[in-house]
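Take a look at this single chain in structure tokens; it is the form predicted alone.
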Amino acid sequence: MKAILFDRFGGTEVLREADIEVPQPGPGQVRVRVKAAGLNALDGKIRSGMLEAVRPTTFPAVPGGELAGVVDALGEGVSDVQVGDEVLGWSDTGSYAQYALATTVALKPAGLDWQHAVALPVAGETAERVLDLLGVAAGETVLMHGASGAVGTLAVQLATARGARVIATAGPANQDYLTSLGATATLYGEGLVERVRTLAPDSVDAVFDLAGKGALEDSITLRGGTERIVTIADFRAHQLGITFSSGGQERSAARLAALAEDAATGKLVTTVTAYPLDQAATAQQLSDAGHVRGKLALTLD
């Protein structure tokens, strides 16, 4: 099968297309003919070797942690899906490939296309996990740093659905985008504390940092301490006494199915920019640079 892989750490130049063996599902797994693969910032961090100490890589490695596609084969003990079912979920093997294995998948609603389906597994789990960690409730004000990406797009909508007010930061090009999602948008960078205090004179109740670009100090100032601040992007968190949350432990097929239904009916908006599989390096370059609006995905015929 065709796949994108890398056999050494480095920039996007280490990614290459290759023909590799089709994986065989083990107990509890399904094999999926991939129609779309989600691309996340984590993919570039793994490729660069940045996470090798905590997430060792076996070469050659196929990137990609989420997929949408058609169930092609069943492992022993699988009874909740059938061959031919259209699904979305998390890949056990890299998803930048024609076939991938998965343990946790949800049925894809007929009204949801492949690209928008693959925008949900990682971003949805991350957004819900952090909002739960922060204990976001109705009537509260949440500050989100760098909210225009895939996780932020969902987090803004999920927080407002809980009855919270969201103040979200992004660059100039994404101010209207965040407003359209239901947030009060403002610019990041110098003067942020003053801008947020003007927008929320009674302070913010919680902070969700998706940017990882030096916003934690301002967050501590705005919160008057380190409580109810969570980052998914700034590795200095522990030095500052702030919670760093990483994903993958709370994969729920039921919750993913609910998000997929909301996306199919238009209750939940997803924004996707897609590239064909053979342009994976180009897509990862965009991801590495940041400032992506919504989700990046790779599509396969």
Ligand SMILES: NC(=O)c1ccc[n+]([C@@H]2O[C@H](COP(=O)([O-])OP(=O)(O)OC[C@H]3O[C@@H](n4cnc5c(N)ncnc54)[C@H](OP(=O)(O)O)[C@@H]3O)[C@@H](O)[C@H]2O)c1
Second form
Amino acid sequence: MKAILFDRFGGTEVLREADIEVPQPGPGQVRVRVKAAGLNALDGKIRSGMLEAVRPTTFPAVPGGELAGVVDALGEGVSDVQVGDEVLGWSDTGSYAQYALATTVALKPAGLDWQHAVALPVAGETAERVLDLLGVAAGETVLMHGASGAVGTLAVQLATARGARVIATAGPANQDYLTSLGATATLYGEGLVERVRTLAPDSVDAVFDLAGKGALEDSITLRGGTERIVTIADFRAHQLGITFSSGGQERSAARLAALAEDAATGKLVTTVTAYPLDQAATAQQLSDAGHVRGKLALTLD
Ligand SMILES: NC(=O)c1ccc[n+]([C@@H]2O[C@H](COP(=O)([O-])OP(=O)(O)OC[C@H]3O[C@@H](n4cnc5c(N)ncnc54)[C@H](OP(=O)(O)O)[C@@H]3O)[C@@H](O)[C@H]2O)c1
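Okay, that was the form predicted alone. Show me the form predicted together with this ligand next.
The complete assembly is shown below, putting the previous chain first.
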């Protein structure tokens, strides 16, 4: 099968197309003929080698942690999905490939296309996990740093659906986008504390840092301490006494199915830019640059 892989760390030039063996599903796994692969900032961090100490890579490595596609083989003990089912979920083997294995998948509603389906597993689970961890409730004000990306697009909508007010930061080009999602938009960078205090004179109840670009100190100032601040991207968190939330342990097919239903009916909006699989390097370059609006996806025939 065709796949994108890398066998050394580096920039996007290390990605190459190759013909590799189709993986065989083990117990509890399904094999999926991939129609769309989700591209995450994590893919570039793994490719560069920066996560090697905490997340070792075995070469050759096929990137991609999420997929949408058609089930084409079942491993032993799988009874909740059938061959031919259209699904979305997390991939156990890299999803930048024609076939990938998966353990946790949800059925894809007919009204949701492949590329919008693949915007949900990682970003949806992350947004819900952090909002739960922060205990965001109706009537509260949440500050989100860097909310115009894949996770932020969903986090803003899920927090407002809980009845919270969201103040969200992005660059100048994404102010209107954040407003369209339901947030009060403001710019990140110099003067942030004053801008947020003007927008929320009674202070913010919780802070969700999605960018990891140095806003933790401002967050502590705005919160008057380290309580109810969570980052998913700033590795200085522990040093500053702030919670860093990592994914991987709380994948739920039922919660993913509920998100997919909401996306299919238009209750939850996703914004996706898709590239064909053979342009994976171009897409990762964009992701590495860190200013993608919404989600990047790779599509396969
Ligand atoms: N720990 C976990 O469980 C977990 C899970 C998923 C993702 N992540 C991490 O979370 C981060 C967000 O991922 P993502 O896919 O949603 O989006 P992303 O592509 O990494 O971009 C996030 C947003 O950051 C904004 N940004 C850029 N420079 C900024 C700055 N100096 N200050 C504040 N915001 C800035 C961008 O806004 P503009 O374009 O408007 O500049 C962009 O929309 C990534 O680092 C990713 O690796 C962690």
